[in-house]
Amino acid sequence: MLTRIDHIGIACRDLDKTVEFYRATYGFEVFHSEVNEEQGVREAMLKINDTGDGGASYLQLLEPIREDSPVGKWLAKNGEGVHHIAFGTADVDTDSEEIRAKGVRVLYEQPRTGSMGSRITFLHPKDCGGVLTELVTAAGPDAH
C-alpha cells in the first residue's frame, strides 16, 4: 500500500520568501515549481532525499493564488504552517478505495492531477486524527 512519506505540505503567504528561508537555513533547493490552477496554488517542491522505492521525499511549499482556494481558506483560518502530509503509493486508485472501504472519507471521487503530473487524492482530516492526508502516485520514474 503506502511506500514512503512523499511530502509535507506547508502553507505560506509568500512563496519566494519561504523558499529563501529553507535555502538559507537548511540548504534545500527547489527541485520543481509550478502553478496548479485547479488547486489554486503556486508551489515549490524542495527535495529532501531519495527513497528506497525509487521515489523521493519533499517539502511542498504552497502559496494560494486565490483566497477562495482550499489552501487560501486554510491559511486565513490557521496561518502559516504544516498543511498536510502525503504518502506515496504505487496505485492511488486502489489504495484510496481500500481506505474508503475502511470508513475513511476520501475527498475526491476520482484522483486528480497533482505536482509534477502525479495523481492525488485527500483523506478527510476528521477521519485521520486531525491530519489532512494526501495519497500520491508519481507520474513515473522520470518524475522524481
Second form
Protein chains: 2
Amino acid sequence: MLTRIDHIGIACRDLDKTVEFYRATYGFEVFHSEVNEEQGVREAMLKINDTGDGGASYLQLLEPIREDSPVGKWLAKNGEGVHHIAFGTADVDTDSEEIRAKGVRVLYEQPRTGSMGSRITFLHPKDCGGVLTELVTAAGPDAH
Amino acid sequence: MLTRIDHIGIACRDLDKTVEFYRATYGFEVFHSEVNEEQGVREAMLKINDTGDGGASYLQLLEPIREDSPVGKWLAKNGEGVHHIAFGTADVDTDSEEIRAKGVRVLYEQPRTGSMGSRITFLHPKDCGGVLTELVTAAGPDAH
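Switch from the form predicted on its own to the form predicted in complex with another copy of the chain and print that structure.
Complete assembly follows, chain above in first position.
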C-alpha cells in the first residue's frame, strides 16, 4: 500500500547550482547526496517534511552523469523540470506485482537500488497519464 | 517558511477517468473536488499522507474547463503530466514577498484562492529550473 509522497524527482543540468537555488530561495538543505551509477545520475535529496507513516518527503535533484542515461535523454528532450514522482510503500515487491497484474507496465522485472539504499521500481508514464511514477521502499526505519 | 510538500498538480484531459485510474491502481480516494472558475479548472484532491507540520500532502488532478485557461494551454503544448508542485507554508504572503525580493518572479501581486479555500501564488518556472512552483497556505487547521 502506498502511504506517502516519497519524493519529487527534478532533472537539472547543474546539480550544485540547483542545490544552491533551493537553499537560497526556500532554505531547503541537502539531507543526502550520492552518485547512482546504475541510474546514471548524481543526486541530492532535500528533506522537506516528515510523513504520517513514519517516513519523509524529499525533493530529489538529479543531474545526469552520462548523456545516454534515462535522465540525460529526458533532459535533452524536455529541458529541466519535474522528471518523476515517487510514492513510498513498505513493500515495493508486492505493490509493484499487484499493479503489474492490473495491466500497468512496470519497468523493472525486480526492484533496483535507489537513493539511500532504498528499493525502487518505475511505472510506464504512458500507462499513468503522462506521469513517470516511481515506487519506493526505504532501506530501513533509520533511512527515511 | 515552507514546511511541506502540499501537493503535486497533475494536468489531465478527463478528470473522471484520471480519478478512476488513481483509485483502481493505487487505492487513492477523492478527498475533495471543486471547480475553480478563476483558475479555469475542475479538480480533485487525493489525500496521500499527513505531514509533520499538521498539514497533508495531496495529488491535485486538474482538468481545464476552458482551452484558454493556463492548464488548458499547458496541456495543448505538453500533453498530460505533472503541471506544478506546491509547497505549504503558514504565511504565503510573507514567504512570497521574501522570495520576490530575491529576484524570483511571483506571478500574482497578491495571493489568490486555491483548493479548499487556501491562498496560493505561483513562481515563474523559468526562475525555478523549469518547475512551476506554487506556494499554499491552507484555509485553517481543519482545511488541510
